[in-house]
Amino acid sequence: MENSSDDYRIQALDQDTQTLLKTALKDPSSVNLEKVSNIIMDQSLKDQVFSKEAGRICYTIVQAEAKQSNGSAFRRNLLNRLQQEFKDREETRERSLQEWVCYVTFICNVFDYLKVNNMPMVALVHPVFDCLMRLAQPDALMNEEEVDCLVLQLHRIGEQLEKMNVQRMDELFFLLRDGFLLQEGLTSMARLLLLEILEFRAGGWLLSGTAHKYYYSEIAD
């Protein structure tokens, strides 16, 4: 995967941090990988655009480290940090909705990119489900930002996640269906997004052309 560092959205970082990440992408054994994983995590929590790109950075560092020394120190450090933030997720959500949404985006992004023997990392399956289940609770469905995050993640990794655990995906969709049918006070946008994701999974993680046109013209309006 040949990418200029500009593709990784790291221009927003200060010069020293950019240099560190650029080095990690090419020569991981020459830098402190714990520091690198912390920088990526911290930046992901602050910056929603970065949190969507960060999985790709992690993937590239993991590949480079495996090739260079057959090592997995970066992946281990990254998982430790993800786990630490996961434990504090409720406090994060209460403190800052944006940070919480960024965390969910990042962990789903890492789940999408980082594979072991071409399979998603088992260690991330339950934490990712737990985050998505939290976004499907009645109080979260009242926040368009959280509904939007939930639907985006399910578009991206729903099918992969379902293959890892159908039962939990069923539980998640029971919550979404109940939220859509029974919950009062949802915004019309949240209702539309929920209906769209219910149809998306019902259609085998695909939207028909007609449905796509319907939802996306509504959203554009």
Second form
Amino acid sequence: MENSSDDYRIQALDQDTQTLLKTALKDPSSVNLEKVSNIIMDQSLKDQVFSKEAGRICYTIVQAEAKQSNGSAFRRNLLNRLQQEFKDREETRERSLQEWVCYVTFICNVFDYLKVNNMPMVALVHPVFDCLMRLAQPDALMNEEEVDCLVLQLHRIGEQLEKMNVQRMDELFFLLRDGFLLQEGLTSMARLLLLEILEFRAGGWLLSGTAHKYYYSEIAD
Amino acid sequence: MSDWKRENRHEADDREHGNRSHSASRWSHCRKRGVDGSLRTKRDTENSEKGHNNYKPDNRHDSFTTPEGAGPVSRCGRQTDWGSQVEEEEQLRKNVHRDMQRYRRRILGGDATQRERRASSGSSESCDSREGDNIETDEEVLLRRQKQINYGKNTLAYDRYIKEVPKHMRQPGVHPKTPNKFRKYSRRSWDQQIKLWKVKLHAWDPPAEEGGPEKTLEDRDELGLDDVMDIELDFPSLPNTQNVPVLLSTNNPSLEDDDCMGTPVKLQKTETPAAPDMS
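Return the structure block for the form predicted together with the partner chain; the form predicted alone was the one displayed.
Next comes the full complex, and the chain you just saw is listed first.
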């Protein structure tokens, strides 16, 4: 099932790349893993759907490489590439909101999937917070694309992130409350997303039944 | 995840191009109450003092650059690239895991063999064998402690110390003894033990010009005591009187007491409740 889902994501790539990725998943030592990590990074920046699931592909390759040769070249390359993009994130955002949103989605997905001894990678905690803090700035809250990305990431990894650093999560939520309450010109959609995430965290990263009904009942209608 | 968001995205997108101010009407048909109902009209004046620096739109460069690197960074690793950082972390976790298994094995080894081994190996941790269940198993705590220990060991003073004083020559209360990361201590007690340990290690700092590490044991003790007093100032709530006598009894035969040296907090907090279990 996992493989079929991976396959599905890979369909978006050209034939050679598909072959390369599939080989990387099965026999990582036979391919250039730096190239593979770059392909995954580049594709993630272009393709939002891919960026949401690429973490799992990365996870599979990391596992395969560790099992096969006890190595971690892929992870090293991937993380260093992520770091490189992180340094340029403000330029990325200026250049293309979509690419920026894809980047945040991807780094959060990697944070979610790749673990060290079942614990999140400490090296990514501050960078991920930095990205989310950026999305919570007033100018970013004006873009629903960014707000949507922000709340989606918090839904997925908020609880883990909070465990790693409560203080920074508190800071982030100060910004979110301010944005929700004070910022002029927010669309009501953005406000709604913010309110939901505020309630979500306040409920211990769970929505109460009634809150869920409030936010999601439209589907039934 | 949230289908309705997607459902309504196009609706919201429309508004992007239109009037951005409170046009709740489009929402109100499907919401149970108007969004504007909760908004404050006087928000600017009312909340100006509450605002963050980040809240000035023109100031955003400050706000998104400051968090970077502001957090605690591992002091042991000098690597700055994420790949290496994660590898170091992985190694550290593996080591902690391995140490824990060794420690458990040693504890389960039984008392009789334990005493022999204690005499022969003089291992810095073996004196805590009486603890069966009193082991710290929280990996995060162990990791944090290991980092602190590594920081102390990653010094010239430590290298000189282990070279000059072989294990079997080390005397409890006289020589620095690495705190046992596997025993349950309060955070405060542990940090205090680390501090004292590092203070003692400083006696082996490389010689500045003359003098050097060839001090007598008495000198070392005095230095230790002075520094302990300095540290006590950081913990004003700790009663001084309790600390001093323990420290002075350097030839205390009981290894457990040695372990308590300089950690009155542990005496009060951890030991007392644990005692009934032991007896």
